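The chain that follows stands alone, in the form predicted on its own, written as structure tokens.
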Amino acid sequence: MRKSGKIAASALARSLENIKPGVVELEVDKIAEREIYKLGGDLSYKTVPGYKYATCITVNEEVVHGIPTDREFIKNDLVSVDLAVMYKGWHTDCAWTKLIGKDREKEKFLQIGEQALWEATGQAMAGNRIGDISAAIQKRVEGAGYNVVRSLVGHGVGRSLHENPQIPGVGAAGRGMVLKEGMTLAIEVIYTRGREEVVLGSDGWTFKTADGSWGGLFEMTVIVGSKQAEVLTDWRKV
């Protein structure tokens, strides 16, 4: 899992640094794919029936599961890259949203999502409960006036890309499954600037906000620790 996470972090870092005006989504997907293969990993998303890309890429009102296309990025786009790696049968999953350019309101939106992620991973300690993670996300996101998407959740990860338990972005502290040391979780902050409802796009994959507001996505794979979580996919440390 640690090796898988390092590969995923590196692929996410390379993807994010290449998100610029004039670059197309498929270019970023290929950059991630090459990095994963170069480091000895495989594409976890190949285990998803009917999906053939290394990443999911979403822009602005899109929230998750976007198929990379030949669309060019432009200034002030909010771009999310979600990718997963398989290494010797072990999966890790991560995502990040980047703003192209400068926009105070969009920067605040992303700052809240990132804060929610780190506060949530900070709850991934043995003896805590799933609800402690969920409550941390909800408090930070909704406290800032945004909304958590209820229909999309984080999850366990390891031998498969998606495993139990589900980890909602809303919930009550002290409720749910007790966390045990060594559990591996993909903690996700999936949120919107407007209403929390999402709709499935015409491509059959991409979820978008129902009201056309911005979507944001932050995700890290962690190991539950005795005193603190170990983050496996932190691209900032590559």
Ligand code: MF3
Contents of the next structure:
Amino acid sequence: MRKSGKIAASALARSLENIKPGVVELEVDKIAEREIYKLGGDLSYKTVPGYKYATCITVNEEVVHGIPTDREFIKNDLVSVDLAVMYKGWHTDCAWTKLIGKDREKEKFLQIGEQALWEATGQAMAGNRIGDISAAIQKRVEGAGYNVVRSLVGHGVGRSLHENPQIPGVGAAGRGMVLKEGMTLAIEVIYTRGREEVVLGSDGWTFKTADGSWGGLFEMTVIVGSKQAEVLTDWRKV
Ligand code: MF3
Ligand code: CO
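With the form predicted on its own already on screen, would you show the form predicted together with the named molecule?
What follows is the entire complex, opening with the chain shown before.
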């Protein structure tokens, strides 16, 4: 899973650096795919029935599970890339949201999501509970006046892309399953600037906010440690 995570992190880094005005979503998907294959990985999303891309790409009011299209990125887009890798049968999953250009409100929105993610991964240590992770996300996101999407969750990850337990972005500290050293989790911060309700788009995959407000997505795969989590998919370190 460490090797799988390194491949995922590299693919995410390559994807993010190529998100700019005039580039189309499908080009970024291809860049991620090429990087994953180049490093000896395989596409985890191929294990999802009916899905045949390396990534999910979502823009602005889209929240998750966006099929890469031929839409061109433009200035001020908020763009999320979500991708997963399979290496020797071991899956890792990660996502990040990037702003094209400069915008105070959007930068603040992203900064809170990222902060919520690191605070949540900081809870992934033995003896803590799933609720500690959820509560960390909820506190940071709602504390800034944003909302956590209730219907979408993080998850266990390993031999399959999606495993138990579910990891909601809202919950009570001290509640839920006790974490043990060596568990591998995909911790996800899925949030909106407005109301938390999401609706499924006409393509049957893409979830968007019901009120048209921005969506943000930050996800890392971690190993629960005795004292701290080991982050496997940190694209900033590749
Ligand atoms: N990466 C997504 C998650 O975090 C899963 C996307 S599955 C797909 O769970 F089929 F929509 F790509
Ligand atoms: Co995930």
